[in-house]
Amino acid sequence: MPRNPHYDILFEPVQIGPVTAPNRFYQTPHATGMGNMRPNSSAALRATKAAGGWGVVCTEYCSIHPSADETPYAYLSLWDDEDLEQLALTCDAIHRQGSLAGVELWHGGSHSNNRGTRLPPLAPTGCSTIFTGAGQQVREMDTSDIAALRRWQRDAALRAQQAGFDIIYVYAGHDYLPFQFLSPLTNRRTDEYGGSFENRARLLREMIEDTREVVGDRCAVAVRLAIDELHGAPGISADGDGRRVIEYLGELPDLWDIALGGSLGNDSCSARFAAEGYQEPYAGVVKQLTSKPVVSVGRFTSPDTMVGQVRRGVQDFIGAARPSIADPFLPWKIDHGHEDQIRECIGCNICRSANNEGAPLRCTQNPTMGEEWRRGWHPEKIAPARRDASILVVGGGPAGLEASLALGRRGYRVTLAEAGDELGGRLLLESTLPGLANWIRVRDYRSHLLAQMGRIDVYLQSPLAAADLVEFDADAIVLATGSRWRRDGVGTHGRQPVPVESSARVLTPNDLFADELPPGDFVIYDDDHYFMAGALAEMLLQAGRRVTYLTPASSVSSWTAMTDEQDFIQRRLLQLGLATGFNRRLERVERERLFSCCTYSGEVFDYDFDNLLLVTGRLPNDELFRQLSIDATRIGDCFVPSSIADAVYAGHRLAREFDEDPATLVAKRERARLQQLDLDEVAMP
């Protein structure tokens, strides 16, 4: 299809500094979780952006020299020529699709724990590492120090340069090492870098002409400042330092890549606390400040809010990380006229814990993210199907959705049965509470493809019994039933049953779905410690209910500080009233009253309660299965529950390998290059 002509301006090509971007479509830096140890992944990862049409692709964050360790965290590194030649295989990967390749040099200062190198960690005044533990202090650089540093930022800009790479950053955001010395909060100096804003700039400055000086005019030089670091005074704003940065340094790189806050978590942040272009107030004034262009993110997936963004002004390019991990194809399929199937980022930040973890990465919406060199997944591409074959879905969850337009895309005939009146499964009740709603789009991205498709046949308000699916006679029968949350208390730290006297009013979350709330204020036991627990106390406080949150763990909702969200959620919960009971765990339940213990030291506190809300663990919806006398195949949360991601991924995976050769189905995995050991360096004295 031609591309709707309101769209042009977004594919116009955009100069900066002596290298031309092809388009105005930016994959800003992002971390992928691979890092030096995966390098092919990367590659490919990289690769298929460039060829799903991102005009400019970068790198995740590359350190230039050994005192920025982030172990066991995966990055890149520029230190040798041995890191050249794997970086030069990504340059090469996207530089084939005809795109723009960025690399992101950094030091992490006193955000680097440098747990592989065991070199003492730097920053512009001595304090606590931010990895805090075994008493380790930073160390405060002194003049020689800050020489050596400059060295290292040529050193691996010219390294960067012989890799290949047309765009090379000054990384001044997230709290890293030159934003340390911006920042009065990190820089306490009274030499000539600290004290007056010159001062704190200079280090800043000398590293864009550093930089500048080494790559002369083959590459741009970029820099990524955090605008704002949302600290308030005496800290870097948006109306203080941050804009006097741009007033003082504005026209010395070709480009500023415009990023918020001091910690990725205000940079990415999820749906549930920010809107689509929610960057917007702080690159604006950065464009009014110089004429070089402005990028910026703020997971932009509607074309229409890009091209508000550049005809208003705001930015040149239009930044993306997330939105490029959902839809690597994003930029392809506006520019083909397939905006009705782009693959929209939610905001669950999945993508982030896999960082925070240390794993490589994963989407919720892209099932393929991670696996283009690992399994050979195109996220637009499938192989056809084997033989004529029916099979039939049971379940029109996220694993069922998936499963049947992947098997539909490769040419099977699917029926989909699904027992409610609409698809969607789990996804129709967790994105209406409170900041989820864009968790929809999983189904509505997958229903609107799935009507197009003419060999794929759903059917709602169509429950089916193990008769049923005998006499249907399918080839193939995929039983996508979900799951329930459990009654008994058993969830991550309780791993028995807990005694709940008959006459007590408790509750799951799949009794506050399906009914109206009961009277009565609540006390919700959390031993799930993902995003449910805190979102329906979010809701119910909204409701006007006082609500007591108790949990095994030391924090609300713990496991969001692996999508950069804990912060976020339990600041919101205790400013609408959260009563909180930490490190405490379920012993027994009495009619409205239960016992809970201490983690730690055994201590019992007891609590009253009108309504017990229990967000512990899930148990499949396997009924169905385990009466079944044929063969059948569980998929997401009817084999094991888990995230809405992992889901996805059951169900695409299923269809990639059904009726494929078990033998062709391993897993490639990247391996360290082996040296021969001298023996006699280890043998004794």
The other form holds:
Amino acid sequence: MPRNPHYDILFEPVQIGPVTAPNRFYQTPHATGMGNMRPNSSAALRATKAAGGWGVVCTEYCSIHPSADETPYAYLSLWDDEDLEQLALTCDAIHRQGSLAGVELWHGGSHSNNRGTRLPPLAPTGCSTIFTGAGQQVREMDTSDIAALRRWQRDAALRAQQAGFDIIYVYAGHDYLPFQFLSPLTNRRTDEYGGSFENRARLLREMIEDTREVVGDRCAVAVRLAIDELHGAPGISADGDGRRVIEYLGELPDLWDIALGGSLGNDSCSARFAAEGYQEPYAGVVKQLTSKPVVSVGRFTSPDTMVGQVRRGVQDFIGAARPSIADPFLPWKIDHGHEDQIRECIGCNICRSANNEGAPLRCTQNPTMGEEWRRGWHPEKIAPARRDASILVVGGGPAGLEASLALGRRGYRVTLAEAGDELGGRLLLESTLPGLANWIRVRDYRSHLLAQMGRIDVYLQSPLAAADLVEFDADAIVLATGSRWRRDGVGTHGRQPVPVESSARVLTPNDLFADELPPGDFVIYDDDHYFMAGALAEMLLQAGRRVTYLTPASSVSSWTAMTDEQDFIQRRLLQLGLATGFNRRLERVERERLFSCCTYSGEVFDYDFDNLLLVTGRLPNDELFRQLSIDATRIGDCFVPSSIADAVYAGHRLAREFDEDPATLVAKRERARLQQLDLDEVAMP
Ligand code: ADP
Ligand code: SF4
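Could you drop in the structure for the form predicted together with ligand ADP? We only have the form predicted alone so far.
Every chain and every other molecule in the complex is listed next, the one we just looked at coming first.
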């Protein structure tokens, strides 16, 4: 299909210093949980983005020296020439698709507790490390440390150029070292690197000049700057020192990559807390102050919004991390008139959780993310069917939808039966919760393509029983019948059912979704710890109910720290008037009173309630499977309840592996290159 001419502007080349980006699609640096531990996976992931049309593809953070070590998190490194090979692999993979390769050179300062290298951490001013532990403090850098840092940046830049990179970063965002010098909150020096604005900006200026001096003739020098650390005065703010940085240094680098906040949570804010284009007020300021190209993220998935950003002069590029993860072929789809097929990011931040857990990248919308090398999965291509076969998929939630779509793409004859009036399963309920409307995109992307495909039969209002399945006589049956919330209090901490008096009004999230809200106040007991209890609390508080939140954890929705949302959620709920009881384990429930105990001391605390909402574990809806006398495969929540991301992945994996020889399905592993040990060295002298 031809491209819509309205989008032509997105495909204009843009000059960045000595290099030219082929279009305006700029994959900004983002973590992958792969780093130098998984170089092949990393290279394949970036190559896929480049093949998908991103004109610039950047790496994740790349340490310039062993004093910037974030073990156990995955980062890249350019400490010596031995690091060159794997970065050259990534660079070459990007270049072969015609895109520019960028590397985000990085020093974390007080963010780097150096657990791996065991070097003392560095910062402009002595303090504790961000990752507190064992009383570790950070050493204040003296002028020889600063000179060394500048040398490390220059050496790493030279290596980056040797590896083949076109764009080389100075990273002054997300509270990393050059930013720590900029901000008066972290820089209390009294020498020429502290005090006045010019002194605090001195290191950043020198690092830009140094980088330009060693590689500027062939490579573009980019600066990633947090324009506002969102900590209020006297920190860096967009109308204060953030703006002054651009006024002062605006013409020095070849490109400004504008980030937000002292932590990544502000920059990659989930859809629950920020809409598409949320950084516009910040990036727009920069464009007014410099002639150099500007890029910034904003979870852009709509080509019209992208065009608006460029036409209104907000930025020159469309910066993206998450939209490029959810759909590596987003630019290609716009270019080929298939913008209706964009797999839009839902802003759930499951991708952030991968890195925060030290695991390889995964994505709710894109099940192939992170699997490009390991399993050889391509986001847009899939092997044809091995034979003509009919497959009956039961259940139209995320797992059943993805399985049907991917099986259909392979060429199998698929029938999808859904008991309800609509496709979507759990998404239909969960997307009605405050801030989660975008989650329905998981359904919409798939149901749209299923409809386009034509040859997939979808039956709604079709609750199938075991006899129906036998009668249908398909070549294969896939059950994706979902799960339900438990009513017995068994969850993450509570492994035994909780005694509950039968007259007590005990509800689960399923009850709340199914019926009108019952009268009275609520106690929510959260032993699930992901989004559900917090989102229901928000919904109930907005409906004017009093809510008390009990949990064995020490915070609200504690696991959402992994999706960078926890502090946002807790702040919002406290502002809405939530009452909390942390470190409380549910022990016993009477008619209108429950008894909990402190998880540490065992001290008993009782609470009166009208309604007790249990958000604990889930049970698979596998009754149909158990009644079946013929073979069937369970996927998603009906096999093992988990996240939407895991349900989509299960559906996709089933389709990829259907009819395939199990011997060919082994995921490749990254292995260390072995070296000969000197055994004399380990013997006693
Ligand atoms: P998952 O996350 O694993 O996809 P969901 O709970 O989101 O699970 O979706 C399961 C879907 O299966 C629901 O839409 C539900 O209505 C449907 N379903 C459950 N049992 C049957 C059945 N016997 N026949 C048809 N559809 C069913
Ligand atoms: Fe977007 Fe969620 Fe995928 Fe991250 S995991 S890219 S937020 S859909």
